[in-house]
Amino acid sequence: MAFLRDPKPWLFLICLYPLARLGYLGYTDGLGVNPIEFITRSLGTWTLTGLLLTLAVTPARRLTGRASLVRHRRMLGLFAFFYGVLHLLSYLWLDQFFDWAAMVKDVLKRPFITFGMVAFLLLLPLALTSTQAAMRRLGRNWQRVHWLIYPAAIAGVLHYGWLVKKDLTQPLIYGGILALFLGLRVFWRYKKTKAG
């Protein structure tokens, strides 16, 4: 019964939901008239959602006083990276057909692709240093490396906003939530500095 009381396995299953949903929609021919665009955008949306959920852990911990929430942050961050890898693969494979020359041209020509690539490259060191061994090896520098999640999330929101262009409702919602989380961190750091 300890399994039922531990939220970690349930959180793991919930994080797999977007992938299961895509699989179900693919199996039932429910990916719409442009399946490649649907898959790529869906994976990108869940990457950004995962990043924001990861960033939500610290405010949630501080506001609720539940220190145990921190134990789930790494899983959320790794799932965000997992969906980021799938998002990138869907672009490279389904959209560009591994045409590397066309991809480089695309990155240089279209700003939303540029910001997407920047976001992914910023997430890469976070995923590579997410192990306990990396934490011990990097020491205090580990935290500095993981501050990259902030510019990565900003680049992710810009990537989304530049992509949709016309209806900015969803990118603005993501941007507003990100601004709230960043604002809370700045406020808490200011209070800590003032308190001496």
Contents of the next structure:
Amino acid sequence: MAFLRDPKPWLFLICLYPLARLGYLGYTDGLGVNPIEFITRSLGTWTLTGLLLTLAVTPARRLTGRASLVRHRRMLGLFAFFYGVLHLLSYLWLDQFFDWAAMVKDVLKRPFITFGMVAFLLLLPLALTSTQAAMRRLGRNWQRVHWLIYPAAIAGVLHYGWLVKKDLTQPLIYGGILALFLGLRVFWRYKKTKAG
Amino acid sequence: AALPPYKKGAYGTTEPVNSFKEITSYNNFYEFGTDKADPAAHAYSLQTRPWTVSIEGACRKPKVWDIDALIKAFPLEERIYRLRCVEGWSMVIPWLGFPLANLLKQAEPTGDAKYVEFSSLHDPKQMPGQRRAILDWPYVEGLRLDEAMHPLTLLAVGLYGQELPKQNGAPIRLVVPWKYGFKSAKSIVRIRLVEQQPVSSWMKAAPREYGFYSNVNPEVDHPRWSQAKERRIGEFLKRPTLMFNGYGDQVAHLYAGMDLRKYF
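The form predicted in complex with its partner chain, contrasted with the form predicted on its own above:
Let us now look at the entire complex, which starts with that chain.
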């Protein structure tokens, strides 16, 4: 039963939970009376959650000393991208029904849509260069490319914050956690330069 | 409690009506939380009896009405209205109520009365959402006197032939069908006739985004989203939003000569 001790398949199943939940709610009439809004928002918040979990790997590794944690970062990041794609699809298809003229106007005119689109475009090269082969080919530049997750996550939080009508609680929670993770990195870098 | 008998109103739409479940499970009523499922979950704590509504300010006959006396005082009628939320969704709702004009006429507004200000209940014990300063409580809304006297403007006390559910603004709420939903104040305790244009809660919260008039207008976007289309709850494709929510024939004259971009 060695395969049961490998955390990877388990993590994969856990990462499917948001999608399975939507499927279950859809099947049991649990998506509320505005299911399109529910689905789009749910996929959006899970994308942010996925990005934050990806960004949590490095601090978790440093704080626990478990270097093996980094093995799971790629799957988390790819799932975040997967939910981002579904979120974008639900906007294009369910919400706007491919009304391209309206969407172009939306992206140019409305900061919250613009930031969402920017976040997606920043994540795209990360997903495309997530393979071992790309890592080898890019060498040192791979890290530079994947640094893009920071602006992507910031754009994602702004995208959420700009959308809500008044109550900023939820976006502030995501923003606070993101600020904490970024702050930790700045702090560690500062300590390193001081020590060195 | 059962409502007195009512008749079908003269105004209304023949469009299919949204279901009772849709109308009572998807609400913006920040007094009970900012999620649209919150009002249905939390509004049970609202005590709708005893309840009084005071008519005061620039009128000759101010009065504090008991809610049951008020419901009996004016003949009730059913009005099937479209409701367009500023967020971009809409419903068709069979309200039960009476024209606000009937009540205002009885109060006899004086020449100083230019506007009407509506205040909702302020009681954080009954309205848990008020424990957070999301808006400047109590919820305040306002209409110009001629808007308030318009025959379409309704004080609703019921829905689907029954007493108004708490999450929909029991025991008495305003319904102004050609304006975005937030203009229609819920759980009203005070109606004041005033000379100056009232400052509504949403105007205070975000003056750039929510104006005093807030007429449904597909050509004037909300600063952060388009108002050209709406999703009718229960439908898949969005439909175009109509000027004055489709009530232009009845209300456009109220705004003749006004720049609706400036007076949004």
